[in-house]
Each structure stands twice: as C-alpha cells, then as structure tokens.
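Listed next as structure tokens is one chain, alone, in the form predicted on its own.
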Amino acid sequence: MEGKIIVITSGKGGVGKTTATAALGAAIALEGKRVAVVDMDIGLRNLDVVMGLENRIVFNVVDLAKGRCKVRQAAIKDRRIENLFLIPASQSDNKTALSTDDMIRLCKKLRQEFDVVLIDCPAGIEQGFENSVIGADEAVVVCTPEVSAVRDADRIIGLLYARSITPKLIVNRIVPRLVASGDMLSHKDVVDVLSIELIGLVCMDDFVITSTNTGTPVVLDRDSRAGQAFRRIAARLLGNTEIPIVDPLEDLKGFWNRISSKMGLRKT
C-alpha cells in the first residue's frame, strides 16, 4: 500500500508551520508509522535545525528529485524517534530549481518508501507552493489568530480547493488570556472566516521555543501543552477522529476552576 502525502502550508510566513511539520512528523512516527518530512523551502532551509539534524546533511531534496542520489541517501534518520526521517532542502539552489514534473516523480518515489510524507511548504504562492502541493493528497493549513495570517490563509485555501485538495485547519499560537480579554481573535472567529474543518488548536507555549532552539521534538516533552496538542492532531490525521479538540481557553478556565475550588473561591 502506498503512503499518503500531506502538505503543511500557511500562505503567511512566521506562523509556526515548520515547527508544526516537525512536531507532527515526530508524533506520527511515535504512532508507529514510517514518516518522511520534506523541507521545500529551497534556499532558506530551517527544518533541519528545528529537528537537530543540520550537521548530518549530505544530499538534499533537489539531489533526490534530480536523480543524483537514492531515497536512502537523502533521507536522514532521526536517532531519537524510530521511523522518522528528514529530507532537507538545498541551500545553494532557488525555488525554481525543481519543476512540478520533478515533484510528481519525487512524490511517487516517496509513496513507495514511507507511510506518511509531510511536505513543509514555503511561504507565498509562487513556484515553491506549486511544487509542494502538486503531489499532495491532503493539506493542513496553519494559521495564527491574526488578521494578516487569516487573510493569507484564506487565499491559500482557495488555491487548494482549485486543485481539488480539501484542507484542514490548525489554529496555532493561541494566547487564552488575550482571547479572554478580547485582544486576540478566538479560534471560532478564525474558523468562521476560513470555513474549513478544524483539526487542532495549539496554544502559545514556551516549550516550543526551547524545543526549536535545541532541535528536540516538542512532542517528546510531556509537560508541553503544545506538544500534547500536536500529538492529538497527529492522531486525528491518522484517522482517530474521536479524539476531542481541546480548547485552550476552556483548558485555562478548567485550571483556574481547580485552583479556585481548592481555595474556596467562586468558579469562572
């Protein structure tokens, strides 16, 4: 049985898409699937640093797509998580180094080697986007609760539908305190505007910064709320749709209610 290819995209840069790709790849591999995460941000690669694999790169996605190496040569195996592999971007090429025909052939190869392939799509809607989505079966759109991010995500969603790909939504970097005070869009506001299926909510979490700087998958930290959220999202991507989506705002209320109950105070 061939593997499936999921593109992780956003439109706007800086919304946590690469971190989400690394976290979801690690979480799916922890579920026992053989996973490749592919960095398509050619010329500006970052996924290798986020995964702590930057010192082991020999070949890259351009080499693989052009037939200059085999999959086993380009795919870097993670030493902490069984079945997790990275195919890094090239730093010496630009986004026009590959064509959509190159990517279709590459995706065909990867389907035969892995159960799940996650493609980290670069920001924007130019050639890098076209190459990232051409072979995808599914798409996940990462969006933060910001007006500019929502507008760009809406544009990307339209382009995905035009290619007959039905996207799912992650609302990332939610700050419950700001949502509660009305200073940040709620995830319901974002879903109302984008009108696509919600697959997960991820709150702002300092553990993510530590994880990114140390190259350690955030899903390995059991104390990280973001890590827990990504593990739930990964399970849903694998078909476990009965796992509930945890609202960070309700989670915060629950925390304060537990504290208030212990102190004999009125619940929120």
Contents of the next structure:
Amino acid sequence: MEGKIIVITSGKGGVGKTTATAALGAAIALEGKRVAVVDMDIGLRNLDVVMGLENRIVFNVVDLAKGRCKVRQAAIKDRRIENLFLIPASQSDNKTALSTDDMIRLCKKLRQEFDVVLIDCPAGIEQGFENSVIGADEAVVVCTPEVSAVRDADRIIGLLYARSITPKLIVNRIVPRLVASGDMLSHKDVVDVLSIELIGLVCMDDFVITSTNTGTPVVLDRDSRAGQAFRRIAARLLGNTEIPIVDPLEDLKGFWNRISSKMGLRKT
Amino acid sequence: MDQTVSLKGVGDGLRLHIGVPMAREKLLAEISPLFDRIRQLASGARITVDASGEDPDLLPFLRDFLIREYAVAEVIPVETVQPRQQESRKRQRDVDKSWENRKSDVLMMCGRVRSGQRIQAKGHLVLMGDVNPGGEVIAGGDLIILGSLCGMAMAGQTQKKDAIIVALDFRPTLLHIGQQVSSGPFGSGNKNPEYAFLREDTIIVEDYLGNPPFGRLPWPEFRA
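Following the display of the form predicted on its own, present the structure of the form predicted together with the partner chain.
Entire complex below, previous chain first.
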C-alpha cells in the first residue's frame, strides 16, 4: 500500500510547525506506522535539532531529490523511536534548489518506502511552500491564537483550497489563563474565521521548550499536556475520529473547580 | 408640409392634433393618409383627440370613422386624459412595476473571502458569506455582506457617492466609499447589522435596523 503525504504548514513563521512536525511524527511512529519527517526549510534547517539528530546528517533532501543518494541513505533513524525517520534539509542550498518536478518525483519515492510522510513546510508562500504542497495528499495548518497568525493561516488555506487540498487545523500555543481573562483569542474565534475542520488544540507547555532544546520527543512525556495533545492529534490523523477534542479552558475550569471544592468554597 | 393635422405617439396611445376647424371631408382626407401609414400600430390603440374649435359632433364622428376604418380601441377627448387620469396612471405604474424593464448589474456570490483573496464587481455586490481579515471586496455600486465583514471593503468605485456598505456583522479594517477612505474604528462591536454611507464627504457608520437608509422611500424604487 502506498503511504500518504501530509504537509504541515502555517504561513507565518514561529507558530510551531517544526515542533508539531517532530511531535506528530513521533506520535504516529508510536502508533506503529513507518514514518518519515521531511524538512523542506532548505537553507534554514531546524527539524534535525528539534529531533536531536543534527550530528548524523550525511545526505539531505536536495541530494535525495536530485538522485545523488538512496532514500535509505538520506533517512536518519531516530534514536529512541522505532519506525521514525528524518530526511533533513540542506543547509547550504538555496530555497530554489528544488523544482516542483523534483518534488513530485521525491514524493513518489517516499510513498513507496513509508506509511506516512510528514513534510515540514517553510514559512511564507514562495517556492518552498509550492514544493512542500505539490506532492501532498493532506494538509495540516498550524495556527496560534494571534491575529497575525490567523491572517496568514487564512491565506494559506485559500492557497491550499486552490490546489484541491482540504486542510485541517491545529490551534497551537493556547494559554488558557489568558483566554479566560479575554486577553487571548479563543480557539473558537480562530475556528470561526478559518472555518476548517479542527483536529486539535495544543496548550502552551514548558515541556515543549525543554524537549526541543534537548532533542527528545515531547510525546514520550506522560506529564506534558502538549505531548498528549499531539498524540491525540496523531490518532485523529490516522483516522480515529472518535477521540474527543479536549478544550483547554474546560481543563482550567476543572482545575479551579477542584481547588475551590477542596477548600470548601464550592459544592461538588 | 401642412401641420394643421398631426399624429404622434404619446404615452401608451396616439394623439391626434387638429389645428384649425375644417369641413368633415377635408378633415378625413387629411387624417386618412396619417393613419394609413401606421395601420398596424393604430389597430387597438387609444386615440386622444386634441381639436381646436367647438364642435360637439366632431368627436363621435371621428370615433365612428376611426373604429370602423382602422379598428382603434377608443377615441377620447384630450381634456379628460391630461391632468387627473394621467397622474394617477403614472403613480400606479411606479408602485407596481417600475423595475420591470430595468436591468441591474449585480454580482451575487456565496462563500468566504479569505485573506489575500479579492472579489471585484462592476455594479453592486452581494456576498452570502464572510470577509475574513485580509480579504477584499470591491464594488462599483453597493456592497451587501450577509455575514461578517472583517476585511477591506470598497463601494461606489470610483465616483459613486451614494453607495452604501451593509454587513450583518460590521468590523471592517478599511472602508472606501467613492473617493473617501476611513480606517475606523467602526461600529459598536456588538454584532449588529450596520451600514456605512457618505454624508458630506465623510464616511458614517450607523445601525442598519434602527435607521434603515431607504426606510422613508414612498415605494420600492429601482436602485441604479
């Protein structure tokens, strides 16, 4: 069976595409699928650092696409998770190093070797975006609850629809405390504007920062709320639609309810 | 050419003008060629007779002749038609179907205008859907958004000063009407239908339901 290719994109930079790609790749691999994560941010590679594989890079995605190496030479196996492979970006090349034809050929090769291929799309809507999207079957749009991120995500969604891809939405970096006090957009506001299928809400989580710095997958951490959210999103991406989307605000309310009921302020 | 007798189209009928009183035979000799020329048109038409001189038998005579020879529908004197009846007829027509023969240039769209997308209409634009932040809607006439307007809206491009912009949820980032520009802040922010219009070259935003722009028109009018 041929694998499916999912592009993870956002338009705006710094909303958590790379983190989400690494986390989802790990989570899908933990479900038993053979996964490749491809860093398409050519010239500004990051995904290898986030996954803690930066000192094992020999070949990169440009070499692979140009036919200078085999898939199995370019794919770096993860240290901890079986079935998880990284195809790193080239650091020395330019964003225009690959053409869309190169990418279509590359995607064909990757489809044969892996069950799921996650493509980490660079920010922006130039050649890098075109290349990332051209071979993709599905798209996941990552958006933070900020006006600027919403606008860029909206633009990206329009471009994806124009390429006949129906995108799904992850709202990342939600701070429930700020949402509750009205200082941050709620995920409902974001979904209202973008009006695409929501597949996950991820809270702001300090574990993510430490895990990207140390190169350990956040999904392995049972205490990390973001990690667990990514595991649920991975399951949903694999077609398990029955998993409910957890509203982080409900969690917050629950937390305060628990505290206040313990202190006898509220009847349970 | 002798202009003592003339025939011309007026409203939904024909008007026969007889300038000087004359003998019956001469009159018929004058009238016949006029009606011969438009035999098809005259059939079934209403003929208004505007005759000088006081001849009470003239009208019945003409009526007999014209109905017999040219099958006109009716022949009436000019006095009864002019002031009262024509006025009421006009008013009736305005209320009923003044728009029937008017063509309006309206672009009707549905869906969501996302960031970076633009819809442009030569005439009026109706959008059943939303305009997201960063989206643009541009119309030569009015702009009607049946949804929320959060992007940029331009109405009355480029010179139409009486154009309006209506949205059910009015939160645009930028408005143009005619040559005027306004960047807000707009509206009350409580998700009421509101509309923007020009008053003395300034863009004003008001509640649409509380103060409808065309609420005082006596009857439905064609919006050009």
